[in-house]
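Given as structure tokens, the chain that follows is alone and in the form predicted alone.
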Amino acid sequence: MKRILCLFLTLCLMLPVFAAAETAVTDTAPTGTAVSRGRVVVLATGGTIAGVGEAGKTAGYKPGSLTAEQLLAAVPELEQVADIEAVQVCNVNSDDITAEVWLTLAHTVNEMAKDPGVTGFVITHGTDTLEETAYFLNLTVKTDKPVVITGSMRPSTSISADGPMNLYQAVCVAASPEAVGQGVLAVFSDRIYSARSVTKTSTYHVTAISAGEMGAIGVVRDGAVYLYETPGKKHTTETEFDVEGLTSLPRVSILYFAVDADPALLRFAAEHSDGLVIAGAGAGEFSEAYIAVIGELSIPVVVSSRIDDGVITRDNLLCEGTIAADNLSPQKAAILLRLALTKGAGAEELARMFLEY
């Protein structure tokens, strides 16, 4: 009897230690980090993940059609990440989204970034074009704070909808003091991708949105957010762009060159825009009829690769006074060079931006 109740004591005892002993267990195991509550401004534009269509199908759906408050309402757990504020800035399919709509974005943002209650954005977006907005906003918002954009490829009345899951781990990213200062992100299918190389690989898969070869710089698991890369260009409040009092972006066109490309289609373009980006074959090439033509023109040239992962230098311009673009996609070349346009930079000027940004 003696020895049972001096053991009872014994446990008695130990309970503080062992209730200390878990605490810290539980303090110190996760290798990510978990978010901290904040409030997370969502702003919505409409797209996929707003689309309604026929029950339990992934096609003939109408992008755009739920509100900012509803996508919110889907998702009950996102009360638990953060205070969720809602604004909702246009509702259309990413194939209508314009350069208007790009300012009104990064002038919300920068704006609201200044309330020190404000600990990030998401964005919700159509996936078409998610990668040319969060590219823009990667050159244009000056705030450290995170702004992560996300979407989905399944509507909200498919079965197996992804929006749901992808708006969650955006707000976990968002939220997340892991997230700050590493420029505009991107997040999809649990993975965290910078928004210079996202990009849209597939027409269907819930995967389709990646990096290529560049891949993801972290991942998100139970809500913990890991980032292993950091992005390594300028972007947000490292950069020369300032979007303040501009309404509107000078036009740059894209021409895609294949075999038999019309040079007149370059002559056309020049005439109705501010900067022209060409698609290239292979490493930037192109024609001998494009080549003449091009040397006449007197608006910018930024030569870029209709090759997904294309990386076009200085030496593998053919024509004297064209820009090289990196390895930026054209369509992120043209939104570096509307940008350059607003500030009046000369070949030499566009020459660093583009590879600096």
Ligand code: ASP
Second form
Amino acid sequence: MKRILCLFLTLCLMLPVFAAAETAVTDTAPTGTAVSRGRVVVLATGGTIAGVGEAGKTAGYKPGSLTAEQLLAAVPELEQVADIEAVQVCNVNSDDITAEVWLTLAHTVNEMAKDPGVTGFVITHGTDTLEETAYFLNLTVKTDKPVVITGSMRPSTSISADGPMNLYQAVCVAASPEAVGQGVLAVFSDRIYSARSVTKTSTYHVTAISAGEMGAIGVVRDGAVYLYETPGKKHTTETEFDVEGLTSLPRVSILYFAVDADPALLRFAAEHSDGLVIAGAGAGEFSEAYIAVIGELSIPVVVSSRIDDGVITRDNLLCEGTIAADNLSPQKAAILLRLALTKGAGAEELARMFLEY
Ligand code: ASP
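Next block: the form predicted together with aspartic acid (ASP), after the form predicted alone:
Below, the chain from earlier opens the complete complex, with every other chain and molecule after it.
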């Protein structure tokens, strides 16, 4: 009996210790900022995250099938993070995203950001062109409020679909004060990336959205946001690009150089475009045949590299009058060139912009 009483007393004495331990875990959640409640606007555009196919399978599905409301219904935990407002912008495979969709997104964010009740934005998007939409918005939205883009590699009907977790984490980041003023961010598979560096690096893996050599700038764990680095290039409110009132963008073509690439395509592209980006080999290089034709072109030509970790500087340029893309991929260089052309930028201005953004 004495022993039982002793055990009971010991347990009673330990209870506050257990309770304290539990509080301690919550209170000392390392350096991550717990998310605070606010209203997050989810702008849905389609992609695999909204994809539906044969139960269990990861391929052969139809992207852009679920509505924004259906996407949200799959993540009841969002209730605990923020009030959500859903907007269906479009519902497409992201290869069908257009400049008009980009402009609609930018206009919508810019307008809704004026509402003091809105804390942040999440854009659900296909992964194929997620990096392009992210970079376009990074240069054109005029708010410090978090704008976070996400998607998924597996359709909603697959085993272990990654969409719900990515959406949950994206909302956590969009609701977090940590993400304010960081430009457009991409959240995917527990990681946070800057819009300028984010890129798709696999055709099948759940970590397909990453940032190559540049890496992630933060992580999300159980809803807490841990941001370790901040984007170094100008973005959002700091840029000179104002798309208000624009309904279309200048046309820019991208030509991929390879052995025996036909230089006649350069002339064709120049006839049909306002600007040209070349995905050069190595440090933005191409053949003598290319050099000869590029010298004749009267539209701006930006030189990038077909290599993931390609950095092109002014010193790498083979043709006078061309512009170095820095470390922007050809598809991101094309976005900056399109925006620069809305401002009628000449060669010198273009060179400055490619260093600045
Ligand atoms: N083709 C799809 C898309 O970009 C791929 C994905 O979302 O993962 O819309």
